[in-house]
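Take a look at this one chain, the form predicted alone, written out in C-alpha cells.
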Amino acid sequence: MNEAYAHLIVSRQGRVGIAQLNRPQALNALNSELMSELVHALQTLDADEGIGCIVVTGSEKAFAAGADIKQMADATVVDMMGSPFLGYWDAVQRIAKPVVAAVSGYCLGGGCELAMLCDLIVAAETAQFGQPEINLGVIPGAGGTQRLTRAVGKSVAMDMILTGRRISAQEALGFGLVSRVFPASSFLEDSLALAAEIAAKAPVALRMAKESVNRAFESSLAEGILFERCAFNLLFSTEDQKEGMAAFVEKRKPSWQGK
C-alpha cells in the first residue's frame, strides 16, 4: 500500500490505515514535504472504503518534535502569509474518518498541534507534550493556543504556552489532553487495537459521531444539540441502523455495509 513517500510510511492492518512519520534524523520535524505527504496519505486512506479508522504515529523517540525551524528561520511575514504550510493542518482537520494520534516520545510545537487535530490522542508512558514556541520568539500558529485551551483549560494552557513547559503522558491524561496511556513496551500494539475497535463500528455512524462531537467545539449548545438530533434522525435512513438494531434484538454480531 505504501507509495513513494520520502518522509512517510503508509500501511494497513485490517481496516486500520497507518501513517507513520519518518524523518528520524530530524525527530520527525514537520517540514512542507512531510506535511504535504501526510495530507495526501490521509486523503487516500479516507477515500478507501476498506479503511474504517486511521492512525497517525511517529517513532519510539518522537511523534514529532515540532515544525522544521530551519525551513522558517529566515521567512518574512509575506513569506508566511503566502505559504501553504499551515494550510496542511487545516486539511488534516477535514478528514472524515476517525483519526487516532498514537504518540510516543516528543510531541512538541507543531507536532502537538498535529496530534490535537486528530480525533483522540493515545500516548506511550514516554510521551512528552509541549508548545515551546515562546522560546523561539513566536507563538503556536497551527491552532495550539485554541485547541490546547479547549483540551486542558485556560490555566494549564497559559502555563504551557507562556513558559514552554512540557507535560508527561500521565499529566496529559489527567488534564484531558489524551484519552489513554499505554505501556511503552506494547504502545503501538495497544494503539492499533483501539483503532481496530473503532474501525469495526458502523462507518456512517462513525462519521456522524465525529462530526457531532466536533460541533460541540464550534457552536453553541443549542446549535450542537440541533446538529446531533438531525444526525441521529438521518442515521435511521441507513441500512446499518436496521442491521445494528436487528442484530441487537437477535443477539448476534452485526454485519456493517457502510450504507
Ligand code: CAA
Contents of the next structure:
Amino acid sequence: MNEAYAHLIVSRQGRVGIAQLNRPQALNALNSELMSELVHALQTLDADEGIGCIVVTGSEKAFAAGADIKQMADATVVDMMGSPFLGYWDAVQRIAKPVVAAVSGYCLGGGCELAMLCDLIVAAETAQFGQPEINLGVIPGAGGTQRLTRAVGKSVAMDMILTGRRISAQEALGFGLVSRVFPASSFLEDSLALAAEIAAKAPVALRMAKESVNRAFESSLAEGILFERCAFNLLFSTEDQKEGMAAFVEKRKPSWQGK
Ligand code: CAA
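Give me the form predicted together with the ligand now, not the form predicted alone.
Let's see the whole complex now, leading with the same chain.
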C-alpha cells in the first residue's frame, strides 16, 4: 500500500489495514487535509477484499490532540457552516469493516470523537482521554456530547465536558469508553494482534455484527431486535454459515470464503 499522503502513513499486516495519523509537530491535530486523507485511506481499505479489519492509530505521544485549533481560530459561523470539515467524521462512521482505534497518549477533543466513531477503542496505559473544548469557549462539535454520553453515561460525560478534565486509560476502562488497556511497551503489537483476530473471522458476519450493534444507538429496542433478527436469518444464506457450523460439528477449524 503506497498512497502519497502528507499526514498519514498507511500500511498493512496480513488482513489488517493500518492508518497512522502522522502530524507530529502538532500532536496529530486534525486539520482538513489530515481528515480528508484519513477518509480516503479508510474508504480505500474498506473496498480492499484483502483487508478484514482496520486500525486507526497515532504516535506514542498522541493519538490526536483534537481538531486543529489554529485552523479554526479565525473562522466565522458562516465559514464553519460552509466547511466540509465536520462531515469527515460522519464519513468515518460509514466504513463497513470493523475499525479499531488504538490510542496512545493524548486523545482529546476531535481526537476522542474520532476514536469514539471507531467500533472499539483499545488504549496504552499512558493514554489520556478528554473533551477540553469548554476551555476554548466552545463545545465538542464532532459528536462528543452524544457519543461520550452514550459510552459513559450522563454524569461522567457532563463531568468531562463541563470541566474539560482528562481521564486516564484505567478510568476510561472503568467507564466503558475503552475495551482493553495494554502495557505501553507492547501496545501496538497487542492492538494489531486483536485486529488480526477480528480480521480472521467470517467477513460477512463481521459486517452484520457491526451493523447490528450500531443499530443499538440509532433505533428503538424493538427495531434493533428486528434488524438483528433479519441479519441473523440472512446469514443462513452464506457459505460461511454452512462452513462454520459444519466445522464445529466435524471438530475442525473453519475456512471462511467471505460469501
Ligand atoms: N490544534 C492545533 N495545534 C495543536 C493542537 C490542536 N488541537 N494541540 C497541540 N497543538 C500544537 C501546539 O500548538 C504546539 O505547536 P507549536 O510547537 O507550534 O507551538 C504543538 O502541537 C505541541 O503542543 P504543546 O506544546 O501544547 O504540547 P504539550 O505537551 O505542552 O501539551 C496538550 C499537550 C495538553 C495536548 C496541549 O497541546 C493541548 O492542550 N492541546 C489542545 C487540546 C484541545 O483543546 N483539543 C480540542 C481542540 S477543539 C476540537 O477538537 C473541536 C471539536 O470537537 C471538533
